[in-house]
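Given next, in structure tokens, is a single chain: the form predicted alone.
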Amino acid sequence: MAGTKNTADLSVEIATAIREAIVSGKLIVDERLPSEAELASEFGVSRPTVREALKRLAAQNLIRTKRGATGGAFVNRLSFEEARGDLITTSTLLLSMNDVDFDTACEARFTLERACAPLSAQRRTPDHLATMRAEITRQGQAGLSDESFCASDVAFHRALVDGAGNPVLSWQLAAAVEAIEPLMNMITYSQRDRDQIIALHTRIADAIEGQNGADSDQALADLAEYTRSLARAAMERRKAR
């Protein structure tokens, strides 16, 4: 294995072997993988080449490593909230490298949101009713930065797809929410009318804590339309100059 390669070549090898493996069932959770010295024979690499995968495997929250007579590098149990930022961050990146067109975000982040509303409006606990009616509140604060309006409205529709009581779905719609609402925002601050987010938003919790999915998908494609027109009119603006 070792051939030409270099170190570095060799220990992404090595990392996605083991990671392969984790994935497919073959390592379990909790299971103590062999030590660097039976992988360095396995692979036909050195100890520290073994080291630098188990590294990057470690940096991926892949393996946890524990010192001691009965340490070594451990499979660890990777939870759907450590998960949720690895998605937002690659997200976020494929977004904005792509040049992702306002419209296709757009379509992305509330198709997957009004998938998530009826359930939501069943499920909701009173700690997302709160948490969304608190960030209502905020949102009409007098003086409130765009910066701090835009962390709110993710926050708000944040809670909503939480509410859903679904961790798969949260970890899915976490890039529709946090990643994609960011960079849908930028565009759109500028025009949009406070008063209105916050009516449209208001009809949303309304319709939630009211457990009508009916009333909260049509508020969010309201919603919709309403962050589409906004865009239309910066793009107008832009033209104008």
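Let me have the form predicted in complex with the DNA next, following on from the form predicted alone.
We keep it simple here and write out only the one chain, dropping partners and molecules.
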């Protein structure tokens, strides 16, 4: 008789029902959901069960809640900004929990980034260029910790990708770039390494400024190769130890 598995927990069922209403557009942005008490009565469950369902949706940024007289749960306008943090967390965990090796992660990142470079060369604004130059300057500062160097590296590449002027690309690439930061942080950067990277960054920035997509692509390819070689060396040092 049965076909559907109706053994799911109630809070899961309720969360799913509301989520589908949001995704399908039955519930629109900023619309207020019924109060917890009303939902409980509608679904024939208790208030704590409804609350667990709402917390599930809140964890996915699908709703936001407000207390007080005019409060309640509202359909949340999912912003790229909000979604970025979750995507980075997810990417980071995917890499670490599935033993994705550095080469694979690095290849994915640079493959995607290189795809953005020609667009960025076309469309970058002075703002993007200024950010890239500023980060290159910072990367040359003496006494910069490896962690700060990596953070600046991320900022540089984010500016590069943002230059493409496509929020969807920026969103996806931010994750790709930032998710491997923990892996990059495991590398120790000698002064020579840093100088090399800064030179490559300068080549990239020059190409982007000169709206030369081919050059920026080649410079990124070189940076990808150099990064891989650094990681390989770090791995071997670790193994030899």
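Residue numbers count along the first chain shown, from 1. None of these values were measured; they are calculated from a predicted model.
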Rigid-part membership shared by Ala159 and Leu54 between these two forms: no
